[in-house]
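One chain comes next, on its own, written out as structure tokens in the form predicted on its own.
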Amino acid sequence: MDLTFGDVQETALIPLAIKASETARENARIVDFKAKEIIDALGVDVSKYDPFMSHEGVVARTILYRDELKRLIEKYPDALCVNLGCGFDDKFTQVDNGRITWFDVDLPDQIEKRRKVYSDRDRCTMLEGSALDGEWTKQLPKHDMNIVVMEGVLEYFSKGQVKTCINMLCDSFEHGYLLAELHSPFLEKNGNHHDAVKHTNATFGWGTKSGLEYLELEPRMRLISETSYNEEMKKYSIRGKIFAIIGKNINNRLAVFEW
């Protein structure tokens, strides 16, 4: 693996470091050997990207996304799945049923770096594309059902960029689901205090109190469900239970939209 520290964006280091350290634990709640391989190959100290609350949040997020994807894939076993803004994420191996068609999509420079770590696999293909421009969708095969995953992407978008993105998805795919990570207005205003993101140059974009606010930007969508990461985090620690109470409306959420 010829990946270097400079190849990995700092915001991508956060989930990679957390997935790697969780994988190394004796009773790992999530297992991502590729993340561990990447972090080990970088050979640098990434502990500052792995504080307790962010660790628990990424573990919860990974579990919630995996379980929701599995539910949808069970319902639509031949779906076209797109991990949009994939970074180094490898959801395909978590949910593959032997039938889905999967595309890992990101900007050209990120796909170039991803190819240092991954190769295209049967039914799993890397593709250059932007969440703000649907030109890349013309390369995709037509499917009756499409499932788009956006984890750790929309939280860095402005309201205008979110609108551009979800309008593009509804224009490009006749029917589909969107699994989106949403964050609060509190985090939008106070992101510089986030225990892991504060170590990067990233800033949070448009925060919402409810996924219903997305429907004002794209009326073709319906909000199916919205789950706070607190629901998973509170299962594992006292600190998680306390945060679920005092930070009830602060934590990020997994929202599922349909159109």
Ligand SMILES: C[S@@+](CC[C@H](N)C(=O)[O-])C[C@H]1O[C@@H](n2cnc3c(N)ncnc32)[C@H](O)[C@@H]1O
Contents of the next structure:
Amino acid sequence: MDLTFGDVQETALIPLAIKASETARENARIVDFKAKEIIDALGVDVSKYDPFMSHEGVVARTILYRDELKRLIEKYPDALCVNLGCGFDDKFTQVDNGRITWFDVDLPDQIEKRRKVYSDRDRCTMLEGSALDGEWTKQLPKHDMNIVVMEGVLEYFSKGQVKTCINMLCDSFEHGYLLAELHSPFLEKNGNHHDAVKHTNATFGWGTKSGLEYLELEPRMRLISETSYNEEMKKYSIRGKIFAIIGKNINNRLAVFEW
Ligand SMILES: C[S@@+](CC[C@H](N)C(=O)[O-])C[C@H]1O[C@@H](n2cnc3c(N)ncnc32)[C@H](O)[C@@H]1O
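Now that you have shown the form predicted on its own, what about the form predicted in complex with the ligand?
Below is the entire complex, every chain and molecule, led by the chain shown above.
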């Protein structure tokens, strides 16, 4: 593997480092051998990207996204799935039912790096594209149902960029679901204290109190559900339980939209 440390964007290192360290644990709650392979190959100390609360948050979101995706794929077994802003994520392996058609989409420089560690697989293809411009969607095969996954992407966008992105999705796909990671206005203002992101140059974008705020930007969408990561995190530790009380409205959420 000829990936170097500089090839991995710092914000993408956080989930990778966490998924790799969880995979190495006994009784791992999530298993991601690709993340472990990438982190082992980088051969650098990534422990500062793996503090307790971020670790628990990434494990929780990975479980919530996986289970929600599996539910949707069970309902629409031939869906077209797009992991938009895929980074180095390997969600396809976690949810493949042998029938879905999957595209891993990211900006050209990130796809170039991803190609160093992944090859296209049967029904799973990498594609250069931006969440802010739908040109790439013209290359996709037409499907009755489209499921778009955005994990760890929208929270870095301004309100204007979120609007551009969700308008683009509704223009490009006749029917679909969007699995979106939302964060609070508190994190927008205080992101420089986030226990892992503070080690990067990234800043958080537009935060929301409710997924309903997205509907003002894109009336074709309906909000189906919204789940705080606290719901998963509180199952595993006392700190998770306490945070679910004191950080009730602070933690990130998985919102599912339909159009
Ligand atoms: C924090 S990483 C998350 C990666 C992956 N989804 C995960 O959860 O492991 C953010 C990703 O969003 C991508 N990204 C940023 N702006 C984008 C845009 N306009 N269109 C598509 N991807 C974008 C970055 O290149 C990066 O891979």
